[in-house]
Amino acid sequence: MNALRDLARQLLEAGEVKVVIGYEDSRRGVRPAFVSDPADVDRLIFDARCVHNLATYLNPRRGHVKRLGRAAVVVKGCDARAVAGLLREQQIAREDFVLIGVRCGGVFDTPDATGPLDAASIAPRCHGCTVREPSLPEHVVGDLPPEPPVGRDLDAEVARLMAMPAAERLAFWNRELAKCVRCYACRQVCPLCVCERCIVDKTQPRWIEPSAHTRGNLAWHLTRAQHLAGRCSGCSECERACPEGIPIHLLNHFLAGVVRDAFDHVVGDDPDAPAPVGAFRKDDAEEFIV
């Protein structure tokens, strides 16, 4: 924690950055913090409640954050994947920001969690984590905490769904998507939803109906998932942000599996790694095509 604060202080005092985007405690759990004054760096903390993916504040849509000037962002290994995605798609330039990597022992599902980090409370994204030691950031602080407990495995949830008869699966998703009120929290919180004008807001023509009926909701969520296929960094912030508790991230996770199996690609934190989007292999499987 001190290493984090010291580094933040140095960066601010040296004028290397104008703001440090990290985490702070509050009466209702941990939340994102924007520290511009070296005197305030002691607000910064990092612990297992720091579930937010702060990479989203590097998203070029965040004009009001951009205006603060050069930022240093605190990222976990998994968050760095999203940063890599933004770099890969030329949305941000590496020299325009600083990354403060934090060694991570797993995070809770919610930022106001209390009690021990256990199988029940740990975020699914931590399952089989390979990036507890971030590699992309130029600074990495903190000691590597012990192995996190094994929690929910989304592969298992996907498998459970796929095991259902199609009709049941359809019912499941209809039930979930019927709750969607189209607040677009899923999109707004997503570090990789970078579109200047989201397709759902295009009116000429209007491919995706903006109304919160199953027609519009299905079109929206199918499209959203496809647009993130091969790009989604797996932070599942979309699901955390959803006020209706829709398991949105299952769709992303499912497609990540498809991309892995069919396109032999896993989203990592190497900005120079080729993306499967807009790419192909001549021998891509096509057993579904007659």
Partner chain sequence: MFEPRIVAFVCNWCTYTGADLAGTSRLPMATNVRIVRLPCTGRIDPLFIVKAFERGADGVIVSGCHPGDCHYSEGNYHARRRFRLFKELMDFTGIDSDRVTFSWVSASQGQKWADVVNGTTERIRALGPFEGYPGSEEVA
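Show the form predicted on its own, please, the one above being the form predicted together with the partner chain.
Coming up is the bare chain, nothing alongside it.
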């Protein structure tokens, strides 16, 4: 993508940024790339294998990235929602980075995928996407590709689970979460897990058991999902990073629906739009107060 490379070179040569965070080819598919030398911008690519949400490198927990200097970050439309969330919560300052938006026609479920982008291989985040052209970035490059194929329908999966009897639904989640080895890859990859010290790491008092057993696993995943309610950008990176293939994102997607129905709020890419957590409305019915 010549426009992306030309823009990256221009930003680096002008000294506007010290590093461009984008994507590059590797032996195991596409991976994040950190380019600080204008001579290396030809490493940068963008295609359907660029699944990573690079907004996670703006997370304030990543001090080692911040020390590289002012960054330009390549973002898809869905990634821009995570950046907006960090801005909304004042975790980052807009003047500290530059966004390079890329027009997107959908991405694979994994960065090492080959073959056509179809219903079986497309990422779950792409179903019904409405942000194929980012609006938050200062720069947007690339031509708008055709509409992505229809893939995994998370609404249908959540509806199927909610139609189960409660005991059957609990059994489903017990089976899935029993696989969890508590590696916390889901937390590490998430752009909106911003706590300097995660609740699972606190020992006095100990809120969540650290052992990888069903009870502790259930407490961990439910606590994390509730922390992301009304905040999750829907990138499903947590599910992709999970080494056990647990459908973690279904929890986030379900709670996004709860927040939408209760507060008429859908996570977007406008950092000035208030979110339910941290906002006050005089017409809030406060049904949870009894």
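These numbers come from a predicted model, not from an experiment. For the two forms, the rigid core is made up of the largest set of C-alpha atoms that agree within 1.5 Å on superposition. Positions refer to the first chain, counted from 1.
Undergrad: R281: CA shift of at least 2 Å between the two forms after core fit?
TA: Superposed on the core, R281 moves its C-alpha 2 Å or more between the two forms.
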